[in-house]
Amino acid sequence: MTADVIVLGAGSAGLAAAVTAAREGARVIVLERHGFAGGMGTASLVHTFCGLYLLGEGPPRLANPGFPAEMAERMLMATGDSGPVKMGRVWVLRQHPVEFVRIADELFRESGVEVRFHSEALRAERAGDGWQVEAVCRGQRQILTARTLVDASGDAVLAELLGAAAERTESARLQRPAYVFGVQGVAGGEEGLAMAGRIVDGVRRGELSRDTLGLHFRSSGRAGEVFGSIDLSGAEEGAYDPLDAGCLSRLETGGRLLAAAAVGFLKREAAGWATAYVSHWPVRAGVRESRRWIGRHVLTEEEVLRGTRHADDIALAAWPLESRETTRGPKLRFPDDDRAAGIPLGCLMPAGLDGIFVAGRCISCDHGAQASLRVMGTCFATGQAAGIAALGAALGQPAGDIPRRLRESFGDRE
C-alpha cells in the first residue's frame, strides 16, 4: 500500500498532521496503536487543552491559527461550554475525551485520511526516494510505502526503529506520569481545600497511602461526573523507565489501586460521595516525557524563558515550563513578559535525515523546553506544521518555504 505521507500516532499532533496534509491533497495513512485517536486527551483522559491561548493579561487570545483554533471551536460546540477558563495565570479549555474521539473520527472521515487503528510500526527503512514501513496488527504484518513520514508517536518510536539520533533525560529528572480516571455519582461533593483536607486526614489515619496526597478532582461538565488526577512516582520498583513494559505495567496497576482506594474512602467519609463509583479507567497512564528526536535545531529552556523568536518559526509555545519531576505538584516558570517563544522548523526535522518530520512531545528540544512544548494545544500546532512540511517534501518543495506556506494558509501568529 502506497501513500504520500505515513503518520505514526494519532494523538493531538498526529491527528493535526494527518488531517492538515490530507486537506492539502495528500494521500495519508495513520498508524495508531489504540482503537481511537486523541492520545493523552482520550486514552489517558487528560481533560483540558493547555497551550491554546497566549499568556498575559486580558481576554484569551489563540496562540496558533488553523487546526488548533478549529479544535477549540469544535470542542466548544461539543461540550456547550461558553469558552476557556482562567486557572491562575493561564487559560485552559475544558475538553471531554468522549467528544474528542468523536471529533477526531469526523476529521478523519471528512479529510479522507486512511486510519489503521490497532496498528504499530515494527520496522522502517529507505525505499528508493521514499520510505517503507512494516506495520503489525495482532500478528498480521503489512508493508506500507510513502514519500515522507511523520513521527507523532510521543516516544520518538521512529528514531528507535531507524537508529537515529535521539536523547532521553535521566530517570530521576523525567516528568512524572499522570494517572486520570473517571468517577460517576458525585452529587455536590466536597472539592478544593475541603477535599484536600479530607485526603490528608485519610493519609494521617492510615486509610490512604501517602502517594494519594496529590490527588485532586475536577468536574467534567457532565452531571455527577468528575475526573480524578494524580501524579505517580513511576519508580515503585526501580528507576522510572516510560519505555519499559514492566515499568508501564506497574504504573497502570498502581494507579488503579490508588484510585479505587481513594474513591472507597470518599464514599464512606465525604459529603456528596455516598453513591460515587469509578466509571472508567484510562487506556493508559499519561506519560509526559520519554525519548526525543535530536533535530536540526534543539529548542532550549533558555529560549523558551526568553520568548526567543526565529526566522523559520512554524508555531508559538504558549505554555509556561510546567515541571513535574516529583509527585508534589507542578512548578511553573513563566517566560519574560509572558512572551511566547517561537518553535523553529528545525525542531521538526531530524538531523541528517530527509523525508521525515516530527510533531508533538517528541520534537527536538531539551528537558526544560519540553516541559512547555508537550501540551496538547502546542502539539496541534506542531502537528499542523509537520503535515504541511511532509506533503511539501513529498512534492519536492523546499523545506524553507514551509513557514511562508503556513502563514499563507492559516494567517500570522501573534
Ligand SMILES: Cc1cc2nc3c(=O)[nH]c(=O)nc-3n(C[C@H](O)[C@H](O)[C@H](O)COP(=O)(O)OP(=O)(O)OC[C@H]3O[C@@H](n4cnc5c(N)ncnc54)[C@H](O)[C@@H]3O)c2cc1C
Contents of the next structure:
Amino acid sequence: MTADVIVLGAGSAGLAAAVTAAREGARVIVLERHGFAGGMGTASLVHTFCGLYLLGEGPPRLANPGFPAEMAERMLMATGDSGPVKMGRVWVLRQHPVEFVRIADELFRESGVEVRFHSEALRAERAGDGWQVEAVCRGQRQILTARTLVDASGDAVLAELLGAAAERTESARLQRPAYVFGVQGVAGGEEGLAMAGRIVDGVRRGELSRDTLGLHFRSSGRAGEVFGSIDLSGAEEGAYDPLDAGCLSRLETGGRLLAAAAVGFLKREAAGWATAYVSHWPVRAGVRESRRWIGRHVLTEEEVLRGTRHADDIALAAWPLESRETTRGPKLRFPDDDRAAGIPLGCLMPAGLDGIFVAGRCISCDHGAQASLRVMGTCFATGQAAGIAALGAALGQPAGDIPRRLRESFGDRE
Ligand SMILES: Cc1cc2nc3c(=O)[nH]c(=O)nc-3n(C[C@H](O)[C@H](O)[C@H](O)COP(=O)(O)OP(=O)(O)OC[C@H]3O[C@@H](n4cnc5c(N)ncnc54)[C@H](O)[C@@H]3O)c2cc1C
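With the form predicted alone done, generate the form predicted in complex with the named molecule in the same format.
Next comes the full complex, this chain leading.
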C-alpha cells in the first residue's frame, strides 16, 4: 500500500494530522493499534479537553483555530453542553470518550483517510526518497510506503524504530500515570461526588489502600455516570517505566484493584452510591509522559513560562505547566501575564532527519514544557500543523512556508 503520508497513531494528534493532510488533498493512511481513535482521550478515558482556550480573564477564546476549534464545536454538539467551564484560572471542555470515538470515525470517513485499525507499526526504514513501514495485524504483516511519516504515537515509537535521537526523563521525575474508570448507577448531583472524606475514612479504618487517597470523581454529563481517576506512583516494584510491559501490566491490575475496592466501599458507605457499579475499565492505564523526540528546536519550560514567540511558530501552547511528578495532585505554574508561548515548527521536525514530522505529547521539548504541551487541545494543534507540513514535504514544498500559513490564522489571537 502506498500513500503520500502515513500517520502512526490515531490519538488526538494523529487524528488531527491525518484528517488535516487528507483535507489538503493527500492520500493518507493512519496506523492505529486499537480498534478506535482518540488515544488517551478514549482508551484511557481522559474526559476533558484542556489547552483549547487562551489563559487570562474574560470569556473563553480559542487558542488555535482550524482543527482544534472544530473538535470543540463537534464535541459540544455531541454532549449538548452549553460551552467550556472555568476551573480556577483555566477554561476546559468536558468531552465524552464514546462521542470522541464516533466523531473521529466521522472525520476519517468525511476526509477520506484510509484507517488501518488493529495495526501496530514495528519497523520503519528509508525506501528511495520516502519511507517503508511494516505493521502487524494479528500476526499478519503489512508493508506500507509513503513520502512522509507523522509520528503521533505518543511514545515517539518511530524514533525508537529508527534509532533516532530521543529523550526520556529519569523515572523519579516522570509525570505519574493514572487510572481512569467508568462508574454507573450513582444517584444525586455533583455534591454526591465529593468523596474525599469518605475515602480518608476508609483508609483510616484499613478498608482501603493508602494509594486510594487521591481518587476523585467527575460526572460524565450522562445520568448516573461518573468517571473515577486515581494517580498511581507506577513504582510499586522498582522504578516507574511507562515503556516496560511488566510495569504497564502492574498499572492495569493495580488500578483495577484500587478502583473495584473503592467503588465497593462507597456502595456500602455513601449516600447515592447503593446501586453504583464499575461499568468500564479503560483499555489502558493513562500515561502522561514517556519518550520524546529531539527535534531541531527543543522547547523549554523557560520558553513556555515566558510566553516566548518564534519566527516559525505553528501553534500556541495555552495551558499552564501542570506537573504531576507525585500522586499528591497537580502543581500548576502559569506563564507570565498568562501569555501563550509559540510552538515552533522545529519541535515537530526531528534533528537530522527529513520526511518525518512529530505531533502530540512526544514532540521535541523538555520535561517541564511537556507538562503544558501534552494536553489534548495542544495535541490537536500540533497534529494539524504536522498534517499540513507532512503533505507539504510530500509535495516537495519548502517547510518554511508552513509556519507563515498557520501563523496567519492564529497570529492575531492575543
Ligand atoms: C491520566 C491522564 C489525565 C489527563 N488529563 C488530561 C485532561 O484533563 N485534558 C487534556 O487535554 N489532556 C489530559 N491528559 C493528557 C492527554 O490525554 C494526552 O497527553 C494526549 O491525549 C496525548 O495525545 P497523543 O495523540 O499525543 O498521544 P496518545 O493519546 O497516546 O495517542 C497515541 C496513539 O498512538 C497509538 N500507537 C502508539 N504506538 C503505536 C504503534 N507502534 N502502532 C500503531 N499505533 C500506535 C496508540 O494506540 C494511541 O492511540 C491526561 C493524560 C493522562 C494520562
